[in-house]
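Form predicted alone, single chain, as structure tokens, below.
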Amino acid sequence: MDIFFEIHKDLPREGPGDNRSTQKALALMQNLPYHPQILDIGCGPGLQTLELARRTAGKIVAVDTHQPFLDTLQQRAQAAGLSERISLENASMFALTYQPNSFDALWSEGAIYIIGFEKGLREWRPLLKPGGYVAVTEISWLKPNPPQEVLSYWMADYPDMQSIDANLSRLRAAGYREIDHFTLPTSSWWDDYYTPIQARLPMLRQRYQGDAEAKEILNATEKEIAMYQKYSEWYCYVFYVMQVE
């Protein structure tokens, strides 16, 4: 795990995303209160958390299990003058202890896969106030019958990966109605995520030469990037915005 966190240390984001997509998803929540209570689950270093604070007059609770990410978010919030409206908690998405009907919106960019798309939607639903919203990004197949190479890769790495239509069916089964969905742009994979990772890989290979476990993780990271370069037309992160039925 040390090498994993060195790969990801101080990245702008811990997965594909961009502020414009966050803004677009937020704008779809047309009946959100003026001072919403928002829970950002698996917030990472929190660029989307900061954007939610900038674009609303509400309060955001940001949750993650990796304290360095929370420390980074705290520093960013202080620098942006937003720390009074962002509270941080080191907690697991598997064991959220907030009272029912506590939040107007639940947010999770690039993290719901950890608990599972439908499981997360079902287990987090009681935390929402009546009419509350959910916005999550989930990696999804964009079209059927992907090439065997990329299919085998993702079935080994994330076997629960589904098509957009399948995910829409799952969110309805979990008690929501779809507001809208949209795919993230290609730039959201590169600008704040893959490009800075690629820039540090040669240095990490030099530092960890002779370490077989580190080499395996570095190779896996390069393979993930190569898969997206080759097969991006077949899969992408999709923003799903929904509301409690």
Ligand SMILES: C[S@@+](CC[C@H](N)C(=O)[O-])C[C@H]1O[C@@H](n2cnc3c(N)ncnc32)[C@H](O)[C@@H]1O
The other form holds:
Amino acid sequence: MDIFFEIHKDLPREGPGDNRSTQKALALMQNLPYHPQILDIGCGPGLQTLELARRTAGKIVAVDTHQPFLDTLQQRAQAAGLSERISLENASMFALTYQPNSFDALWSEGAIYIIGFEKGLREWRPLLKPGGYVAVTEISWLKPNPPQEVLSYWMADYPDMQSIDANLSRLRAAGYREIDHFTLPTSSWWDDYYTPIQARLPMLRQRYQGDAEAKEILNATEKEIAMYQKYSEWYCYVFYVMQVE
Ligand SMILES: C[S@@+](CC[C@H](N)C(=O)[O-])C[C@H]1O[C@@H](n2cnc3c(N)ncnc32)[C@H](O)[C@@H]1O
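Starting from the form predicted alone, produce the coordinates for the form predicted together with the ligand.
Below, the chain from earlier opens the complete complex, with every other chain and molecule after it.
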């Protein structure tokens, strides 16, 4: 696993995303209280956590299971003067122990796939106050009948990847009404995520020369980026913003 964490260590973000998209999703939550309580699930190094703290007067609880990401977020929050309104918890999204009705909004960028889109929405729902909101990003097919190469790639890597319509049905089935959804721009894949990963791959190939397992992981990383380069019109991260029914 060393190589995996070396690929991902100290990246600005741990998945596609950008502050403008975070702001746009937040602006869709029109009836948030002035001091909202927000739970950011799978926060990673937390650029979206910081943006939520900047753009609201509320408190953000940021949850992740990888302590180095939480440490990075803590440093970033301190540097930004936001640490009083961000609390960090090393906890799993599979076993969140907060009281029911605790949060005005649940946030999760690039992480709900870990528990599963519909399962996460269902299991986290009791944590919301009445009328509470959820914003999640989920990788989604943008149009039907993708080319076999990209279909096979994602079916092997993430078989539960669905179309936007299917995800809208799933969020309704989980007890929410859709407020809106929008795709992340291409730049949000490159600027803070794929470009810095690509930049470190040659150095890591050098360092792990002769290590077959590392080579496999480096090849898989390159393949994921190549897939996006070739097929970005077919899939994207989509922000889904919803309100509990
Ligand atoms: C793709 S990253 C997204 C991170 C961050 N939201 C971002 O956009 O930069 C997924 C995150 O989920 C975290 N994670 C993995 N398993 C988890 C779990 N069971 N509970 C909470 N977080 C988890 C990872 O450590 C990682 O930070």
